[in-house]
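The chain below stands alone and is given in structure tokens; this is the form predicted on its own.
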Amino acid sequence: MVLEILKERRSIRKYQDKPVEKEKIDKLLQAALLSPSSVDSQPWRFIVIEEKEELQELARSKTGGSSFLADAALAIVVCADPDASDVWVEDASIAAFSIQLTAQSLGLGSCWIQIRNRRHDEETKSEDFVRDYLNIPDYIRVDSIISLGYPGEEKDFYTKDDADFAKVYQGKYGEKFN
């Protein structure tokens, strides 16, 4: 079942004009907190964010890859403290990745914008665009930003023969799986 979930999970840009219910929402949320992380430090913080005017201000993060937010109904910025792990970016990652996974298994689409690393103009960086903007404190970590909602765009599912099996070796690298 999860493999036919990752096969129609795609990255949605274009979303319908219609609100993710609060159930959807508590899903998304469960999935996100009981995400594994490193010695179950659970380093993550999520902010949800349904109001049309900070989606929009949101979609303004990054120089490119991140205006689509404005037409979501939804996202969920994920952030964490450094300080409870050390590898606080696979942990919040991982999160990440589940909220994804269980959007497409609720009929919701999503898209990841990475936020770390990136930036928002010459000056700013995303990451403190974003933490300026929400008001988070410095000492926490902003990850990417999820956004979701009714896919308003329809692509294609991956099939067996998008999985380049010429990217896995037995035993040792370059020797050829079978």
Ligand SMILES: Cc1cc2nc3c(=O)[nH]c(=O)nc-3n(C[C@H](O)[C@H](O)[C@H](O)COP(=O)(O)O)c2cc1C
Given for the second form:
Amino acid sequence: MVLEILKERRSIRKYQDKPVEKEKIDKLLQAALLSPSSVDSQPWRFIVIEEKEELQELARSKTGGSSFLADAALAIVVCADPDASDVWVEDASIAAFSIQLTAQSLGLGSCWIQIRNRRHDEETKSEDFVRDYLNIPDYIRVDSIISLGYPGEEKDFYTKDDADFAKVYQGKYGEKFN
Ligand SMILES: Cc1cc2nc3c(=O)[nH]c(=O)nc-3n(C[C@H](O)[C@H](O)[C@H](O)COP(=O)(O)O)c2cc1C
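Swap state to the form predicted in complex with this ligand from the form predicted on its own:
Below is the entire complex, every chain and molecule, led by the chain shown above.
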């Protein structure tokens, strides 16, 4: 059940030193490519990264929150063509989360690494750092990188008690959900 997968999924930032099988990578990409998008525009592009040297370099994309990528087995860089969709951020984000949910269902851990609107350093945006390193054309935007691998850490699953129903209203904004 998808709800069970959602409860079990946590951000995993430590990975076993074990490659992800090609069949699983193929399934992760199917999940991304079969995601819904505005007017079926499918503006996304994905770059699969398995080379250690590339993972280590991409781990330097941001001032914080990306270093663990160096020890991941795999990364999928999530990009989009903004000319193909005026809501490319939403389209790319849904595809990125499809990858994360499918990873969980395949026994893999994952973590979202935000690239858009983040900085590599004072002079360089994370997007430009990633774009330069991976030869991404100027007109293509980089949304995020999903780090992936067999989990090297355990985290508590979520339960229904973790779902903050105070943020849900009934009928009108602010009215208690019952
Ligand atoms: C849009 C978005 C951006 C995120 N950016 C990062 C990031 O750059 N680095 C990181 O380590 N985690 C990142 N995360 C993961 C969140 O920190 C994590 O989902 C949140 O703390 C909840 O923990 P959980 O994923 O274990 O439920 C991001 C998550 C989302 C949805």
